[in-house]
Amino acid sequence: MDPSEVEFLAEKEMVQIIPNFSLDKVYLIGGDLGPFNPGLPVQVPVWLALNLKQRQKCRIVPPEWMDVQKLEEIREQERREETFTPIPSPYYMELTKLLLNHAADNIPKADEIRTLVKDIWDTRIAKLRLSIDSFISHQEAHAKLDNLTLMEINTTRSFLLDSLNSMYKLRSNTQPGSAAEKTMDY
């Protein structure tokens, strides 16, 4: 899976709009949406959200966990524990990313939430390359690693498949006898 796929992912997410227009129920395929009335909020995916957004329909109204209040919470939470904490969003990354881009004059102090998510980012990775680190010097065979979301694994998939591919390579080669009599031992 590409980052694109991950975003793609993210678009499904259910975000709050307040739009500019009338129109009654719509139904889709992956559920109902609406009705929509001037004024009143409504719960839609991003992709919609951000399609009304560019065509000046809707206004939308950033996530909760979308203030700068509670991500230096949360970063200062991620910097405190060893362990990866837990997010508010399985696509926190992809839909900051998402939002201000298309609607940053919608979200307020955007450029100070765009630093605070980068920051957790950065964290966070720190954190999963010390693990993996700690998980090919030791030569563990499995690993437990919890609350980490969807684009977090992608980033660090390959460099980590990569390593224990080498490592399985170099551990074939240095054991005695050969593939052969390995066989015949289990």
Contents of the next structure:
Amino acid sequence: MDPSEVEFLAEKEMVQIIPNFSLDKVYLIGGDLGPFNPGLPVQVPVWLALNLKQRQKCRIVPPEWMDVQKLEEIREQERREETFTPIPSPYYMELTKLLLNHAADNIPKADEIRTLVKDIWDTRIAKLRLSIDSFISHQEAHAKLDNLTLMEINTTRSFLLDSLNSMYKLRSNTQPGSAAEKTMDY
Amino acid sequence: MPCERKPMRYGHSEGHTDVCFDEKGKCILTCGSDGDVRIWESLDDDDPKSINVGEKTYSLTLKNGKLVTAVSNNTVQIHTFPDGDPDGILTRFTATANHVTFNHSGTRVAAGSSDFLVKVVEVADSSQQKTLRGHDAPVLSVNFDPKEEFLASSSCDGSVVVWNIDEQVQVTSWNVLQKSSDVTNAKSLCRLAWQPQFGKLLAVPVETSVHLYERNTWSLVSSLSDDFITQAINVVVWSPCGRFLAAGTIGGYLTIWDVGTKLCVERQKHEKGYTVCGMAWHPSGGQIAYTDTEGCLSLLDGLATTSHSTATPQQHASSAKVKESKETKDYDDLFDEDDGRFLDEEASESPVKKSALGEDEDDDDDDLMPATGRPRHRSSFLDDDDNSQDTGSVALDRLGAADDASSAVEPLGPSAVAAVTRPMYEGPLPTPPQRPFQPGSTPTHLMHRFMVWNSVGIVRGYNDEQDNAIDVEFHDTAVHHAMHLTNALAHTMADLSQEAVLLACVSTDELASKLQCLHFSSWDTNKEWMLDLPKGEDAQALCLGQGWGAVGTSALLVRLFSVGGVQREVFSLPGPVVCMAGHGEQLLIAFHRGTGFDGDQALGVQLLQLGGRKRQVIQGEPLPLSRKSYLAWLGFTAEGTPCCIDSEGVVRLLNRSLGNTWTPVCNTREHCKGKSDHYWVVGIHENPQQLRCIPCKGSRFPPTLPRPAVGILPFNLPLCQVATEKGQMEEQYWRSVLFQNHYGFLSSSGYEIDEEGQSQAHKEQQELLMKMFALSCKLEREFRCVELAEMMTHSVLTLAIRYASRSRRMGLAQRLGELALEKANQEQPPQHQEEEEEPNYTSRHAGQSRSRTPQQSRREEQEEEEEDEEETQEEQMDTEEVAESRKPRVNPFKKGSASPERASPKTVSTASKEARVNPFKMSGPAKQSASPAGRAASVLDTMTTANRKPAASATTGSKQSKSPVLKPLVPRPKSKTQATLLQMSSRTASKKQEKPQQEVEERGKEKEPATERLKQAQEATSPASAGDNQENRR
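Just the form predicted alone so far, so send over the form predicted in complex with its partner chain.
So here's everything in the complex, that chain up top.
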């Protein structure tokens, strides 16, 4: 899966906007949106929010978790714990990117949030790498990937699968060899 | 006691401080945590002399040119005064000394330390020390008895001990204080004080009161307290004359009592509410110097203790008078002082507490100064009076001479009596009238505030160092783009409409109060106009309507303007304006109609209609508010119904259909999570029912940044037992009724209305009535059923009748039948409207599967009726209907035929059919059917929407006959599953059904000709069958 595909999925997440125009309910295949009343918050998908924002038709209300204090807590927890901690949104990275790139003026302390989310991301990716490393070195058969977001999985999936495949090939080639050889593989 | 609170000035760096006067009172000495002792010539002394005595100083005392300080290196040092040269160390402890004090003659110094010891040291020879052991915790304070017999000390172990100095033994001790482990943890510094001269009394600050212990007996004589002291008292000091006692508290209150009368003669509050930790009374008695834990120093000046001692009782009286004087004081003062606090500071406080303390507190915080101005005159002129009776100053001299137990209390006798005899007003206290405000604005003292937030947009005011500006922003950018104005005139009020922004400022010394209007919707090039109010008249409230603006002024006038700047009507208000709101052509004004008592506001409200026929709709009637609350918002719903919200969060809506009464529709506080959370309302909509407001955590209003988000609250009528199904439906019904009042108003004032919305609301109500009816039926409350039926429209009533008879309540059905007849007579005109709703109900009704009536009857006679011409059926129905209504007494027949009758639509007939119908309608006069005839066309028009809904057999049948176009539409929306379900149910029920039908027929034969009976049966069933047939065909 491409990162852009994941982002596409993320755009289906709902976000609150405050429109500055008035429009009746919009009936779409994916569901009804609106009605839009100027000044009154309404839930719309991110793609629409961004579109409206770009046309200066609305203000975006940042999601509840997009808050310096909450993110700091999450970061600390993420650093403290060995395993992956639950994340407020399955698309936190994508949403942060999207919203901060297009609506930074509607999000208080945008820079801090960007840094914090990046920190969380880095921590989690580092954990992921570490666990993959131990996964391979211990030749485990399966691993639990709780609380991993789609984007995070996708950063390593293709590479990991390919390398596991080639390792498997290499290993099966060396299979006839002695046990000692096998262990010396790594 | 009149006095002047001087402003605070910086003395030392932050931390504990102490203060004393020199013996002559020429200068003030302070010490602080910066280790310096400063000698101030006066409070205004800009260059105090500084003596560095150590790293930190905890306490200081001065006598005979010797300055004794307790410093942080655990020593008690002497410095010369006024030169400030070190003069050796008096004594040492193993921990810091907390308090040092001289004896009266200045020969000995007592020091209490954190190592639990109290030492008494001869100043001349520091080797002569007496150590008093016995405290189990750090010593907080020490004080010499003026006769030097005793020494009192207080300690963190909770005890206050009186020592015999010579014998070094405890004379007595009281465990009255709160225990703590260290001075820093101690709640109070607990500075003790002996009454000067004879040491008759020992004052001990215990929590929020001061205990007075009598010498020798060591009994608690009295305790001085004051309602305003809410935190522990830190320091007490006696006036040099020994008649007054001053106390300083943690919360920054300075209170002075007259010990004789035990009355509080003066209260002052530290301007920032910091903890007072040092106090000293000027030797002459006219000043009190005090310091706080922030290192600041200040004075209470002009205390008339000795010279005016007799005046004090009057001052008690006058302090009581303060409240009364408040009434007489100009409103404006109160607006500016009291209510500002009232509204702003109270925001976080609980409203109940506010109302209890509110006004007094307000008084004492700031208003005592202006208020005491008056009593001061009073006391001086009463002075002569009292001096003639009893020379107080002489009495005081006597006090000096007589060493008598009673002397401390006695000399005040006569004057104290005078104080008592002066009547104290103890009735309900008047509430300070609330200040004028703009609905949807945040308090004016804020630097960044909302000047208005309404359904059109937001006006924000900025008033900080860099900028004094106003931002106007529209919710709908289609109205106008955002504006940024410099606020050179310092506007404080604003209103915003689709056409203009109206701004106003109050007058200054040079400039008159101004009104500025940005008429952005103007089509000419001049988008702005400005207007000066007459001199001495201030704008206090303003609002914009459609094409006009209004401003309420301090001259009790309301001035109307056109939006282009033409001056229009001017009229007087019965009282000072509180706020105004405009909507369309309506103007709503809230004003003070009198003085409220005990925290209540007495507001009146006027509602004017400015367009076309100008008239006053509400003539200054009282505006209902919750107890002890004030008006927080006044305005109109988006649909134009007046609405008000009080500080308790209760939203009230004007009920135009109930004689312009106010109905509470929501309590925003019920939705708050925290006690101090509030909702700040920005708009109210009746259709859909929305209360738009901003949730504010811990305050009454939102900050401008971060930008607050609007939320929506639902409405709820405060009906009883809304937890039950019945209560819920009742609430829904009445809410729906209330919230559709505006349709009537709008149409009566010539606006176009959302007819769909109205019919929707109407439908909803009838549906609810039907549900309630069904519920009551189930609960066997037949009387209640009839009551409900009375509220129903005729068409729904027929359903109710059908329901009743299906559930075998013939008695009920009969009564309902009577009722239906009455209704039919009364409700001829609105019938066609109801007609269009009926189909919907039936379908819903049937959907509930409780009443399978139409289908049952349909099936039953489907076959036999099939060949019948639809047209004739219809005619029959009409005749039946009319006949019924004309024969109220022919009940037996109706009772039985309740079900057929239900199936009949009411007035769908044409004139041509009318003629044919007649044979059956012997008793029915022609005129009745004639009237519906004219309506028929419109009925058909309006029917189209209704028809689309799954239609009841009855109406559809009739309609089919008339307009073939509608035919295919009729049954379509009915889903197949539903249809089959109904048919199944009707099949099962049909057998049962046959019996009553037969009964009916039999009974009918008794009184009516058999032919008519038959017809009825036919007509009842035939439309049903027609509808059903169609369904079946599909």
